[in-house]
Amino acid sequence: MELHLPATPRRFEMFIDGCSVSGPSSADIVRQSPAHGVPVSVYQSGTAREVDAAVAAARRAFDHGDWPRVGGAGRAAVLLRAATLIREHREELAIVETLESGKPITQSRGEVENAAGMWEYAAGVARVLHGDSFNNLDGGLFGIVVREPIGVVGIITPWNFPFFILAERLPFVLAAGCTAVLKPSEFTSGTTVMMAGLLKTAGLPDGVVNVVTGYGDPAGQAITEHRDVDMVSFTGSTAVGRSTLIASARNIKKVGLELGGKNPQLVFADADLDAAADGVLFGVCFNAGQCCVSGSRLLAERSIAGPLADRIVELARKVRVGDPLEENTQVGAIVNEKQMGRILGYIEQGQQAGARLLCGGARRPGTGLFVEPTVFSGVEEGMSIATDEIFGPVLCIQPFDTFEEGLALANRTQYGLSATVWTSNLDTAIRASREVKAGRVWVNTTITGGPEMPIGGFKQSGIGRETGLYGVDEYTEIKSVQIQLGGRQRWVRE
C-alpha cells in the first residue's frame, strides 16, 4: 500500500476528565515531518492551568472513583480491550507515529504491535498482583503485607518511542490501580492523545487517564512539582532527569527515571563476526540511533577489531536511509534540526580529536533530516564521541586485549543502561553478563525482548524498573498490617 502525506495537518486536543479540551489557541505547536518538511500535526501548548485541571481529575478519580477499588479482573478486562483497540487502529497509529517522529513505517507498525502486547501482559499482572502473610509472629500476631496503588502518577515521555515507551508504563500504572496525567513530547504527542481516546472506548472511567500536551516548561515542570501528584515517571536525558529529581523534592514524591546511555557492544574473538557485524550495525542504526539503549560503543578484541570494522563498513553502505513512508526504508529521519546539529557537531569533534572516519559522517542532501550511518575507529577514551550520548547513528570502535580490559572499558562510563555481548563461549557470556554494570544485557543479539522482562538502568541511567512483574511494583506502596489474635496482654496491671 502506497502511503501519502496528509493534505492538511491533523489537530490534536488535550484530554482531561474524559473529554477533549482546548487550550490557548494562540500557543499552538505545529509539528513538521522531519523527513518531509511539511506540517503534519498541531497540538496545544498546555500550561500550569491545564496541568492543575488534569491533576484534579486524576485526584478525584483516585480518591473517590471506582478504578482503584475495582478488582484485578475488572482492570484486566479494560486493559485487554485496550490492546484489541490498539491492533484495530494499528495502521492509523503507525502512520501518525512515522509522520511525527520520522521513523520507518515498518518500524512504527512493529512498535504498535509490541505495545499491544504490553497492554495484554499488564492485564495479566493486574490479576496476579498480591501481597504476603506471616503466620509465625510472636505474641499471637498475624501479619499481612499488602500492595496498594501509589496514587496519581505523572508520566512524562520522550519523542523517540512515544507510543511504545508509553506502553511500557501506562498499562502497569493502571494495572496497579493508579490514575495518571500524561505529558508527551511536544514533537510527538499525537499517538498519546489517540491512546487516551481508545482507553475511553475500552471503558476506562473518566479522569483515570488525562493528557496535557505542550512543552517541558511549563507543563512538565508543573507535573513534577505538583503537590497532588504522588509519583513521576520520566524518560529522557540524564540532565533533565536530574532536574526532575530535584523538582520532586518539593513534596518528597517517588520518582522513576529511565535516562541516557552510552552502551557497549563487547565482541570477543570467538564470536560469529558476520552475525556480530550485522547486530552491531542494527544496534547503532535502529531508530536512526535515537535510542537510549543504542549500542554506540563497539569494544572489540584486538585480533578481530580490523576485520569486524571492515564487515560493518561494508554493511553500512547497504543500509537503506530515506523516506520513512516507503516500505523498504530501514533508517528514517532525525527528529529535528537541533538534534541533527548535535549529531553533526559530535562527528566534527571526533574528526578534530583524531578519530578515523571509516564511513558516513555527513547529512544526506535533499529534503529531510537524514544522517548517514557513521563509523569511527582510532577512538580514545577521552574523546567526546567515546563518552557522550550522541543519540544518532554514530559508532565508535575501541579495541581491547583481555577479558578484564574489555569489561573495565565497558564499565568506565557514568551510564549503565544496556550492554551487548557477542561470543560463542558460554563461560565468557555468563561471566561478562555478571560483571558488566547495566540494567539490560543481550548475548548474541541486541535491542530485543518482551513485556515479561524488566527494564531500567544502573548508575546515572536511571532509578527503578519498568515492565515485567517488577514494573507494576513501581506503582504500588507496601503496607504491613499486624492483627492481634486472642487477647492482648495488658500493659497496666491491677
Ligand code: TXE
The other form holds:
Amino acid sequence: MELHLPATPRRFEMFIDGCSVSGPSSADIVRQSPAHGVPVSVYQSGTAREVDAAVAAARRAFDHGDWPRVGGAGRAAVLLRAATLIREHREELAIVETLESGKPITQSRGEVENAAGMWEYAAGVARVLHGDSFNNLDGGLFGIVVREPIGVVGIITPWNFPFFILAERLPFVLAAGCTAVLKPSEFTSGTTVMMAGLLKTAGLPDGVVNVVTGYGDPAGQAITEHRDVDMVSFTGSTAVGRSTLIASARNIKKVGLELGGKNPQLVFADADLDAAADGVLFGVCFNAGQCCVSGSRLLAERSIAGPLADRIVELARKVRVGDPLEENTQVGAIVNEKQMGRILGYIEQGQQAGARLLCGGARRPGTGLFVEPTVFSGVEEGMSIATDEIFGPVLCIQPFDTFEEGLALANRTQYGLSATVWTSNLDTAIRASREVKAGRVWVNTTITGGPEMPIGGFKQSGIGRETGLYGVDEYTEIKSVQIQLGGRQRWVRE
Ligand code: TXE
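Instead of the form predicted on its own shown above, give the structure for the form predicted together with the ligand, please.
What follows is the whole complex; the chain from before opens it.
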C-alpha cells in the first residue's frame, strides 16, 4: 500500500480529567516531518497552569477515585481492552509515529504491535501483584507486607520511541493502581495524546491519565518540581535526568531515570563473524542510531578486527536509507536539525582527532534529514566519539587483545545501559555477561527482549527498572503491618 503525506497537519489537544483541553493557541507547536520537511502535527504548548490542572485531576483520581481501589481483575480488564484498541488502530498510530519521528513505517508498525504486548503483559501483572506475610516473628507478632500504589506519577518521555517508551511505563503504572500525568516530547506528542483517547474508550476513569503537551521547560519542569506528584519517571538525556533529580528534592519524590548510553559490542575472535557484523550494524543503525541501547562502540579482538570492519563496511553500503513511508526503508530520518548538527559535529571531531572514516560521514543532499551509516576505525580512548553518546548511526571500532582488556574497555565509560557479546564460547559469554556493568546484556543477538525482562541502567545511565515484575514494583510503596496476637506484654509494672 502506498502511503501519502497528510494534506494538512493534524491537531492534537491536551487531555486533562477525561476531556480535550486547549492551551494558549498563540503558542502552538508545529511539527514538521523530519523526512519530508512538511508540517504534519500541531500540539498545544502547555504551561505550569495546565500541569497544575492535570496534577489536580490525577490527585483527585488517586485520593478519592475508583482506580487505586478497584481489584486487579478490574484494572486488567481495562488494560486488555487498551491492548485490543491499540491493535485496531495500529496503522493510524504507526503513520503518526513515522511522520513525527522519521522512523521507517515497518519499524513503527512493529513498535505499535510490541506496545500492545506490553499492555497485555501489564494486565497480567495487575492480577499477580501481591505482598507477603511473616508467620515467624517473635513475641506473638504476625507480620503482613502490603504493596500499595505510590500515587501520582509524572511520566516524561523522549522522541526516539514515543509510543513504545510510553508502553514500557504507563501500563505498569496503571497496573499498580497509580494515576499519571504524561509529558511527551515536543517533537512527537501525537501518539501519546491518541493513547489517552484509547484509554478513555477502554473504560479508564477520568483523571487517571492526563496529557500535557509542550516544551521541557516549562511543562516537564513543572511536573518534576510539583509537590503533589509522588514519583517521576524520566527518559531522556543525562543532563535533564540530573536536573530532574535536583527538582525532585523539593518534596523528596521518588525518581526513575532511563538516560543515555555508550554501549559496547564485544566481539571475540571465536564468534560467527558474519552474524556479528550484521548484528553490530543493526545495533548501531536501528532507529538511525537514536536509541539509548544503540551499540555504538565495537570492541573487537585484534586478530579479527580488520576483517570484521571490512564486512561491516560492505554491509553498511547496502543499508537502505531514505523515505520512512517506503516499505523497504531500513533507516529513516534524524529527528531534527539540532540532532543532525550534533551527529555531524561528532563526525567532524572524530576526523580532526585522527580517527579513520571507513564509510558514510555525510548528510544526504536534498529534502529530509538523512545521514549515511558511518564507521570509524583507529578510534583512541579520550576521543569524543569514543566517550560521548552521539545518538546517530555512527560506529567506533577499538581493538583489544585479551578478555580482561576487552572488559576493562567495555566498562571504561560513565554509562552502563546495555552491552552485547558475540562469541561461540559459553564460558566467555557468561564471564563477559557477569563482568560487564550494564543493565541489559545480549549474547549473540542485540536489541531484543520482551515485557517480561526488566530494563534500566547502571552508573549514569539511570536509576530503577521498568517493565517485568521488577518494573511494576517501582510504582508501589511497601508497607509493613505488625499485628499483636494474644495480647501485648504490659510496660508499666503495677
Ligand atoms: O533530550 P531531552 P533531547 C539523549 C541523546 C540526545 C540528547 C538530547 O544523546 O542527543 O539526549 O536530546 C523533556 N524538565 N537522549 O534534547 O531534552 C523534553 O521535553 C523536565 C537519550 O531531545 O532530555 C522531552 O520530553 N523535562 C534518550 C524529554 O525531557 C524536560 C532519549 C527528553 O528530552 C526538561 C532522548 C526539563 N528541564 C535523548 N527539558 C534515551 N535515553 O533514550 C527537557 N525535558
